[in-house]
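So this first bit is one chain, no partners, the form predicted on its own, shown in structure tokens.
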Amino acid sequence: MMRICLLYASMSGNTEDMAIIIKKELEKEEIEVVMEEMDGYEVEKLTEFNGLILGSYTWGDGDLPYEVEEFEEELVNVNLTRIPAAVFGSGDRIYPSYCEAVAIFEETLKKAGAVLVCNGLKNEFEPKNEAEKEACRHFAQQFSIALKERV
């Protein structure tokens, strides 16, 4: 059985809500998630996965949380050559860089060696309505498609 790690940081629970809808649409792939908070998680740990999912909010005008930012630091020194990745996170429209902590961890994935393998997801805070939590189950089963085609 494949298994992957699904990491997300969230404050107000707007990226978990996606995290989950996420990880059930795996599960109906069968493939094992292991689903944890990113904050304090030891990043070695991500070789030992067929694939890798991060999820994040954005803080303020484009930061990553604070609580994250010695894990992407970090993220940055594993070897994850070849190793199927995708992002996803939550944030505030109202401010110029939207969603970019998507954008910071495609950055780093790319520099460890990863492969972005779908498009980053972003969503104004939780997914709130049909389309919202469809956008999740399709990240995931695009996410489900390109890992069952590289391993």
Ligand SMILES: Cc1cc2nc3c(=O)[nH]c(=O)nc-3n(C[C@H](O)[C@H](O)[C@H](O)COP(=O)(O)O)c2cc1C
The other form holds:
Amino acid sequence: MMRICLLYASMSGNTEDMAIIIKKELEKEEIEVVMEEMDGYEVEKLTEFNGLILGSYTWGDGDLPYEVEEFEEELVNVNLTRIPAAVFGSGDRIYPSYCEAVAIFEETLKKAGAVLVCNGLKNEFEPKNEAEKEACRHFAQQFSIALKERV
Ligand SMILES: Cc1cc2nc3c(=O)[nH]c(=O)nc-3n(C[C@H](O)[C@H](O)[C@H](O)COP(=O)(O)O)c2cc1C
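Show the form predicted together with the ligand, please, the one above being the form predicted on its own.
Now the full complex is given, and it begins with the chain already shown.
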């Protein structure tokens, strides 16, 4: 069985809501999902999985949340060569750097050797309506397809 790691950073629950929908959809595809908070997660453990999904809200002026800065710094030193990966996040369109954490993590994952298999998913606040929930499910389905093609 495929086993993936889904790590998220969420202060007020919006990114976590996205993570829950994504996890549920992946499980429908018979993928085991280990979902945990990113803050404090040991990056070395990431090499044990068939795939990796990261989710983060954006803070400051297009910045990563403080609590995951260390994780992101360490991530670049892990060998994730050819591991399928994808990033999602929640933000607020009022900020000029909308959901910038998604792009930041995508760059870091590429540096670590991972392969981005889906377009980054951005959502304003929590997934509110059916279209936004469907976008989360679609993201999970695209990830699932890519994961299965690679094995
Ligand atoms: C001080 C502060 C700075 C923020 N900066 C940004 C930003 O630069 N870009 C963005 O898209 N959203 C920004 N946001 C909005 C949050 O990312 C947004 O509320 C998000 O839905 C929070 O997700 P969470 O519920 O998972 O914590 C900021 C929010 C606060 C309070």
